[in-house]
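Next up is one chain by itself, shown in structure tokens, the form predicted on its own.
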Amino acid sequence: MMEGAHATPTWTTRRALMAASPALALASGWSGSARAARPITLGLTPVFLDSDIVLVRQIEAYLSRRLGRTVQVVKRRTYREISALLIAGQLDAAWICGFPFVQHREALSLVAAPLYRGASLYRSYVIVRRDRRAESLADLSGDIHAFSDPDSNSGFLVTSAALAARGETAAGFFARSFFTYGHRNVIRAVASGLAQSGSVDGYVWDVMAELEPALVRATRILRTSEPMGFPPIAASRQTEPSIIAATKAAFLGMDRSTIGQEILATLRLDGFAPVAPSQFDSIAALWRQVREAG
């Protein structure tokens, strides 16, 4: 959204992969050529550890390894731009939010889902700064509000379904809003005072408060959204099934090897599970009750 009105859609969001395992790439003939193959693409959007390059060389490791191919993490700064890329073909799989994928679910295959805390869900946060003397989210009118990006679940179509709830729009409702193209970025712009309030992934500022507790202390949890489904890994369409396939198989076993043991520990992750397209569909209803609302 761009000050004082809706922002033109830019996509940012989370990350993804692809590859295939050894077993299959002898199968398809690859073996000792395998490695010279273009390598596999997994798309991977900021969230609170984009700028961890220990953290990206990690999971390329792990993939390239249990997939006998290379694997290479593409990273954008915007939702939309991974989601193009991936609907395009041009990424075999990616990290990508709830939001693009119920958008463009038809051009979109489901590989897996983190499990945070034993399930593989999520909320998303309004947040204020701690001394802020707010209840509830009609005491945020007049605000200048900092969004995630205009394609995130948790950190803009929530919040924009809530209002829509009660007859507004982001626009009209806050004085000013922008995107901060990570939700790292909205905890530092409510915890400055650069923007009064916030719409974030409850996932990111709860291990935030862990890894920069400073910063999160500065802040509060205004309003809490019902769980919905975490954001996913997705393959495109066009995609071979054997790659979709062994990446699944990749995702599902990283709480069984070291290397994945210690991703997941990073991003505090209890590890991946298989997802149904029916776990997001919480987040399509918000999504046409936004769009109903005009």
Second form
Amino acid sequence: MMEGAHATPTWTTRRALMAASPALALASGWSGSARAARPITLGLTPVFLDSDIVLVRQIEAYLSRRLGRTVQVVKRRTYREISALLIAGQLDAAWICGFPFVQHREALSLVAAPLYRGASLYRSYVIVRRDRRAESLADLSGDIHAFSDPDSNSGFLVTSAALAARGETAAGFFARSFFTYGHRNVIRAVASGLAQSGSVDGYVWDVMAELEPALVRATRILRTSEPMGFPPIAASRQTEPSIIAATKAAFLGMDRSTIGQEILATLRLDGFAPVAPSQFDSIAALWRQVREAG
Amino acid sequence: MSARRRMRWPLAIKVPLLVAALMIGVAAAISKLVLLRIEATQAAHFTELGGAYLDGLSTALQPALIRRDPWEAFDALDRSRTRYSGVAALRVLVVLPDDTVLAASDPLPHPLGSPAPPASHPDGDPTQLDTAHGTVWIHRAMVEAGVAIGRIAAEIDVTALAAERRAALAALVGLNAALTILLAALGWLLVQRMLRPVLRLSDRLAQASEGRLDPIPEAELPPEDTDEGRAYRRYNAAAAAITEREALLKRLAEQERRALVGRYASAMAHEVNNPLGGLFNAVRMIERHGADPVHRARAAALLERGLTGIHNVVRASLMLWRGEVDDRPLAPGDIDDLRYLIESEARRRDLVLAWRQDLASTPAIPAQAVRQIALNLLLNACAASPPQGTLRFHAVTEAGALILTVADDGPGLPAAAEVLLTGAAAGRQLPTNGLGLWTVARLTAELGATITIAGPPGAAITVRIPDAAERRLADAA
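Could you please show the structure of the form predicted in complex with the partner chain, as a counterpart to the form predicted on its own just displayed?
And the full complex, kicking off with our chain again.
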């Protein structure tokens, strides 16, 4: 899709930058000890690209240059795997969902949050096939429903909370439900007819509508949630503060470098901004609501 | 009737038809073999390809089936769509052991949890590739640690295979048809070429029935060391021999005729001599009693009768024996003249002559030929009749044709003579005891006449001679 035309020159540039990174590390003072030689690890779950290897390499190249150390992106299939690694200190930082953050708030510290359309906010969508005659969530009773991830706010929690508000549970309301472990996969599941409805990240759906219009056109939005805190970059409490600070600076300054702009353009983001834990209070409230509903 | 007609088809048609029939048979057998081979190859190839396809799918789907994860199963199917473009899978189903669908390549008609369609059940013969319906189901049972965890069923589009078979069949039919037509045409040309000398000889032999057997000119003869050359030369030799025989026969016939002339010259002399005594008496009567008008008139009448008798005999003999070609059509007088000629022979043999002539018209038939036919039959009847027997002659016209009947009280016509008169021209043997009946046979054949023979007792030969108009019609037919 996007990888084609400019992937090679970008890659060449990145390789050159990566080759030059030890020199940059020395210049920026990140040198000396054997501990400093350990790569900084950044966890990532699938965003919306089917194959995001180019994006991963771009992020690695950008952060390595900005941090003066090798930065390694670690990808896992599920949010839970990334959260577990982050909490265990196996990852220095990770781009996680707001729901895992509120679940493990005491073990994590916020680094930054993306700016999407000028704010660090996004919505959750409940989508159905375009030709589906349904008007509200109530019409989806008995559906086969596709969730994104059990630790996803937009891809699970929001819909579960909405059902809890109606006194329902996902298991009882839907005939069957399954997890696709990716917002793009939720769109594919609904578009293909594997699922009759799905819970998806509104940001991913919007960007996908631009990137893969044929796929997204097969679906439509049935329900939109209130704006909530965009999935943030969080660091483990075990991560060195200096690394957290450098990482934060790198993300906040992403819009001021060429590679950073390429990354933001790929992700359709305006940039990154500081974020407070209170940004995710509404998600915490939803979680509470679901837990209370049993 | 049709079978007989087929037998009569010329070789130039029969051989190409046989070649074509043979080619069609061989082509059908070869086509069938080729198609069976293509079918077997396709089936083997399909089994191999389908097996590889299912191997790949089963590897990707095994974890999903173990976990019963619909998304993972669908994702594997969805990704395989582009990876296995060589297999035209129309739909693929991942089916759980309870026969419900876990995932389908097209989930809309086969939603999660729906029963698998009956067609997807692995109950057919997997070694048979039936392309009649355009699709074939292939299956793979999925087992983990000895436990059945489900199965994969894929419906494969095999119209391309069927199209390949049709294309092969069309190519075979086209090629074989072209070869058949080509070989049939070659066969026709070859047979035409081979039969050319035979046909030419056949034409020549056909002319023989018209009395001509012309040799092939020397300039047109092919080399002697060829079959054609040898055949033509043999024909020429045969034609020469037959022509020589014809000439010999004509000479013999002429000699026979002259012998007859001699015989009848003496008969005629006798006929002339008989009234001479009376004539001399009349002359003497005139000399002695010429002044007496009564005697003179009696003598004159006597003279006239005697001279008239002589005149008739002489005239008939002259007409018959003058040896010139006489194309004059038949007149009643020609029949009457015959009577004069045969009367003396009948009298000599002590036979009663019953003569009847009922010619109502004069048919357009050469008089000389009729006289020769009738006279020869009459002479033959005279020779066959016992003394004091009756020799009957009747001439009549019927619908323009002349009917001559000659009957006697003899022992009947010998078989050889009967064959000579009524048999085919080719079967006629030259008689050893006179050429009379042979001459009759030759002349009647020339005139297109038919001969019927009755008896014994006795023999009655009836000759029906058509007139010129009827002969032309018969020739045209």
